[in-house]
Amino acid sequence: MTTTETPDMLHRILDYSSRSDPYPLYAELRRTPVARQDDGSYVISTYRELADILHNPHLSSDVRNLSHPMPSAEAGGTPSFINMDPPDHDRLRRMAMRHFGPPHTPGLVTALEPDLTATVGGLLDDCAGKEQIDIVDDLAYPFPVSVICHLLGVPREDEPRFRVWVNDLINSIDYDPRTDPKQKLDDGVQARQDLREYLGGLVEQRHGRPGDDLLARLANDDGPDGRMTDEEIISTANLLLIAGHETTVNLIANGMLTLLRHPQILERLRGEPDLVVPLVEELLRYEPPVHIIPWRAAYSDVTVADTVIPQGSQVMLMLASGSRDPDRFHDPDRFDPDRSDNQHLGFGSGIHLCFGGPLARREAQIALTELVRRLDRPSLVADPPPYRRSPVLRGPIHLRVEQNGG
């Protein structure tokens, strides 16, 4: 079923007023799976229909293949392969994983278990004694922004000038030329060259001096597919430097929020550290940290619930809506860390699916267990907490919270 009756939902959906609950709006927009926008786009809500999609290949991740190319600050430079299709997005995925995970790193995770407890660890001791703390600028950013310039070779130190980029780069990313200023797009398109010159350096500075960190390792080491190029190195850090620590501030921030307005929860999970697990995966079903992928391009005519999306088309998939689709989740507005058979959206699916999902939900296992461990009476200062401006990113921007009940 397609209708052109829902525009209006979705402009709802994406301003700032709905950013605390969105999700009676997706209920909404839900009855209708595939629908038109006044812009011949599409917007795709139901949990089969997305899984489909994020299957099916003729969906293209090319923001090329749009038949009406969108102002984007992605434009112009090397796409990272997150913006590819096969069989370069395959190959450049390979070449990084390599370097990051199975089959060839298979122990990254694992080893860094004691850096990522001990930082942590670190972070909660320089708030104690604290009244009040705020759990996004105290751990929820500083603890992944760490972790990711480890990994990268990125100088912490530097952390102050690409977290101006960065801020300005999500801005940008749902930027409407039909209701936002084109000061926004304009700063997302500056911060992005400014970021890549920044790694641009750092990736030079590698070349002929072999080491530890992943750009030294794509900048120096050969594999199956051959060595990636300047340009290829660059564009994956800058996926990697974002996404390594954007989604995975709003899964923590997300996650003690909805532990703080489930205490019974909380305190079960303080007695069983182990149910860390499944309720970080109920978490990524619950309070997604990526809600929207703002857009796919039908490389040729795509059926979806029979509806006929015509080559070119956009197409958005919002996949916090998916996994609460009451047709495929039991109760799916109840958090529940014993969900069985919780095949959420979380992550993404497909070929596209996140990276970096080991590590995110490793940090979040460990953050939420040690902040529920070492927090004494924690309660929120402010229900619900102000939230940052993207609807595609969408999680605290600030989430204060009183210790010793107060």
Given for the second form:
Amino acid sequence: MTTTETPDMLHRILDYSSRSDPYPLYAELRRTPVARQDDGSYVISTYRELADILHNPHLSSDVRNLSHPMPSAEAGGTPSFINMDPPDHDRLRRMAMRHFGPPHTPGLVTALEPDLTATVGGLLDDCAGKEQIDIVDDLAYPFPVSVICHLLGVPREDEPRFRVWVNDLINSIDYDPRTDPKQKLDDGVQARQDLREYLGGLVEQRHGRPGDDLLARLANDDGPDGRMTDEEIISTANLLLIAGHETTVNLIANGMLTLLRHPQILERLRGEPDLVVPLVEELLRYEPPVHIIPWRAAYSDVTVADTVIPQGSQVMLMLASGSRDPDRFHDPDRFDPDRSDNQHLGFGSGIHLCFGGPLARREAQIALTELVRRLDRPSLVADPPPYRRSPVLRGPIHLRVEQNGG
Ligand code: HEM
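Can you return the structure of this protein in the form predicted together with protoporphyrin IX containing FE rather than the form predicted alone?
Every chain and every other molecule in the complex is listed next, the one we just looked at coming first.
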């Protein structure tokens, strides 16, 4: 396997015109599993090499290990553990996970199920009788936002305030060539500061007041690793608030879009609700919400597929391409919920494997089951639908659907 310079291919993928269907370009990209770019960064696009990198301790998630540190809206402040390496990553992940899942809080997602179903039911009740609904605005966005607000202890009614900050933050790490990079970065830094101040206020209210929400638990917990500092709680809350909804919205919207493009599978799901479990798994492979991990940094010279990636290089991980790699998945461009060997890269892999996977899966399963059960003869208003600008967190910005045969 050789290293070839394929900058044009990456630019074509990042260009907004490719957003509705980047998969043929990924197929071309995979011809060079480890591709060096003009700027000295490397793009990895094949399953085997991605899995190797995700498990390779010589690759860092800490931006400070890049030889040309990237301008980032996180610069200057305490990063969250997604952007840290062991041992700090492991300590903070463990401290947050204590309240979020097994082994200490094993029943979290199961206990939430009645609330999840009620929230989806309420949102769909509001759509009853409408001939046209927007799957994103009416369900896929408000649903996970309500859930993560509830879990963290962030007031739901503050959503219009934090939505602006979250959008600016996401835009600041985007590749939109239309916006001035300095302006974008400044907006990102300001948004991050505003969001931190806001979350800091909520953390302050929790001190000395144990409670059930995650902020109260983190502010008062004296577990085996001690207690997080306020800065660490704020960074963790920031990460969970953003990761907790910006991704799941795409899974639900991409899911409904895929079902409407595969009407026989939609019909099957109506009569066979258990199908939703492997179906969501297949969605995470076939139309994943996170297409790209924009960077890892090489701690030392690393050899991947016979290519030496020099220390300090930026490495870009094309997860969605890996999950469509024909060397790993049989007939990868076919949406097949009956696929049995489906170890996709939708939630990443290795020590940074998504921590919200069980919650996101259940949210998507419930949302899709209810949509299919309750919508009457749904059909797409536009195919392809309009997409969000981001090539990293990829999904429709709106997904308008007509019902009642409308
Ligand atoms: C369908 C929805 C989701 C997808 C596709 C997704 C995807 C991912 C991916 C690919 C990573 C790995 C990032 C890396 O290696 O740098 C990740 C990490 C993470 N995700 Fe998710 N995620 C989803 C939902 C959630 C939810 C609902 C939460 C929390 C409530 C969450 C919390 C996290 C956290 C905390 C990390 C960092 C883990 C670490 O660094 O150890 N995610 N996610």
